[in-house]
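What follows is one chain in structure tokens, specifically the form predicted alone.
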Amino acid sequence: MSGSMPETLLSVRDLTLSFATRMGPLKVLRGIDLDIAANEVVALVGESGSGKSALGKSIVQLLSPPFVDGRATLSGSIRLHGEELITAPAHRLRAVRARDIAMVSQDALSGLNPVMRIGAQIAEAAQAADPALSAAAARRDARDMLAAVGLPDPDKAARDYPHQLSGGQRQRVMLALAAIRQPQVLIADEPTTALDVSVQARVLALLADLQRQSGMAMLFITHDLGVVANIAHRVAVMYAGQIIETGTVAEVFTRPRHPYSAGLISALPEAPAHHPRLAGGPPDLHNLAPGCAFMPRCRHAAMACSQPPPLKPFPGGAHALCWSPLS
């Protein structure tokens, strides 16, 4: 990307997010920065537990009532084109997943309706986005978004129930459910983790081309950085609720400046020899060392690293989240 620096449509600032439990407050996001612009994809990296998952569903406020029972403690702040949405009403909240942000998970199951036909099911997401398109014009445009995303024969799948479609049919039906609202930002849980190859292959070309013709920004959630490159601009590194790097793919890829995204890129079959492997596990989010959370697994750790790291800075826009970075 290059140019005049693009207009930010999401900012998400010091975004913090607990859940209630027994063993006391659990902070599955601790303190999130991260802006994504018109026309820009972000990757969102990271093991499982890392709160990737916990983030995407936090920016469209699904971790709140009545999606949750009210355990969950959210606070920081989340603008879209500078409209607060963390304090937004529960109406204007509907508004914008209707039209504004939407969100496509690997559990294209469950997010479903398992009695009610598919092209009904998108049909009534684009009259909840354009409440003045008539019935007729939403089953039309229903139809030839069924056919956009490539299911090869639309109309019988407009009549059919969830169950009847394959998973990759399923997966393209809710892209097919988030394009036609034609939103401004696209959320993309891990959309192909549990699909074959070519499946997978098939629906990454679909993301590229749905945020390519429309030029909405796509935050793309996954753990697995081998299709990051053919779909992301930059990248973010979560780690134990934190963004602990971010950077262009190129720069996370080829110059990581913390330790634990070097050791995802380790994992990489064209990685560089001398990017260490990742030893142990992720931590347990109720018993964090009050420094670095990486500290335990990491080589490099210093006495400095009992505290909590500085973001630091470097040329591009790129920042680490360590006290001693690799570059």
The other form holds:
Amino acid sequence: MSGSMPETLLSVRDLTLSFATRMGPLKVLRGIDLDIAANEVVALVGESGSGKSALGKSIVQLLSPPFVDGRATLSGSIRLHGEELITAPAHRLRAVRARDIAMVSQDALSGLNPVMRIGAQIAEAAQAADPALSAAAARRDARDMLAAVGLPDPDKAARDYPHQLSGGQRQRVMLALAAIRQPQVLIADEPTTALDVSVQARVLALLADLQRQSGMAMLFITHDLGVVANIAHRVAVMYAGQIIETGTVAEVFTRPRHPYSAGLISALPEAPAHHPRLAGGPPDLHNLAPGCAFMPRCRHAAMACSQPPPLKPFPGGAHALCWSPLS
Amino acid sequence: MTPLIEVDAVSLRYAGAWPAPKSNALALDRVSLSVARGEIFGLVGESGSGKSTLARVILGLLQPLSGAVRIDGRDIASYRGREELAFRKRMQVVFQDSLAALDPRMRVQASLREALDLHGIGVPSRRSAVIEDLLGSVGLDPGLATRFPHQLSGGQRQRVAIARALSLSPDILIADEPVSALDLSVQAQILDLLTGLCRERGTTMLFISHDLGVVRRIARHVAVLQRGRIMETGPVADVFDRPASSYTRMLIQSIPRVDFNRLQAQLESGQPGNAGAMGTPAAGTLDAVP
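Show the form predicted in complex with the partner chain, please, the one above being the form predicted alone.
The next block holds the full complex; its first chain is the one shown before.
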């Protein structure tokens, strides 16, 4: 799906994640293909349960053993610079998580150690990424990074514990924690969803600055299409564990091909063309029909849709997983 | 014509609980607003602005430090005893967290029935039929009546909460962030349901949200609250298109919006794959905000 993108940094192929449950295997990701180039921001959108967070966590394998007690199965391929991560040994994965791929999650409070000072946590991350760094240098870098993410009093913030900061400040600390490692890829999972709009605007601007300055690739997971339009180059729409449409933001927003994307976009108050409102709710992953998962909600459903839909390419590089995409 | 809801210079201060020292900040600072019968009135603000506090004052669940709330011209603090029970029936509330709002050990039908029993609505033998009608009116299958709240989706639970609130045919519905916890497509469905039901029944709705887009879509009048004060109030089109206060302007500029014209132009000019707007609009101006 990369089209003619320069230098693919992270490449996901046929990624499948399933959990063993009492009601049988639950397929959370069903054959994901996704490429991200250096310096590129890809937004991953979808409703809750669509698998967007599962994909983000699977890339750093935080949803497979030992993080989930042996009942999760991850298969397919995740390559960083061509290096396969799925079969990589544990020590290699630790190094990748410490340095190459960083993650920022929605809930900053649970991402921080409550009994460790902010400065020490960031210094620790800096040393994990670069073992040659001295403790003093790590502390200095940590303080500078706290200033870089716009905390008003970085010296005080470095001495604070997480509970002493506001939600917006904690999210900045999370960004500092990620940025200090100078990762090649940042996975940002709803990093601003819990914030007020005014704070969100500032955190997004900061994130965009960090991304541009460092040239890192970013996978930005969100359900907010307004955020997507303002931060991403490309967008991937997820539904029931599959990517059902990808393309540039301009392509997908102005000319959605999949009826689901069209419905999501036209639910925006500012959308010009109004497709019919989406009816129903997300499907039950335990009882997915063999064909298109969106079929029960789709107004364009036809006989063919009971078979697995094909991935159709469009001029401009967009793709849609649909039997009868919109033209 | 007297407005249905009249909030007159209401102030409120929370007594700080231990270990936090008593705060001198007012949670509500001389808040006044009036809501006409049958309209949908939006109340917007960021977290901590006092939106939910104001809702509680209007519901009579919190006593204001000063000022008064009048419904149909009568101060709600003057209701006592049976009169108060009858008055409470006129005003119902739907909260954000439907899982917390419904008793986890009561089936849907029991939760709905409790309100009818308490207020003695209809004859007891007919109540099962009333419950079935209620479920139908909020778009739920009557078969769900025997489910427990945890067996329903978030959207379904919110529909049950709406059905319960409307079962008493209230004059006023206070909806406190009723769709914030829901997915976008479900959000739109619940908003349609709420506005449709209110219009149909002539119910006045006070709709509280941090989401200006949602409020803009459904409300006629809006009040913007910041740190316990009303910054601005007026018809939705005026407040959102020509905001008078800098705070409202900042709030509106902060909403990440999809600029379809820009995207269309980008597509036509053949710029490949760049949203071009890295960094949110008006980021510079935002830094001035505390």
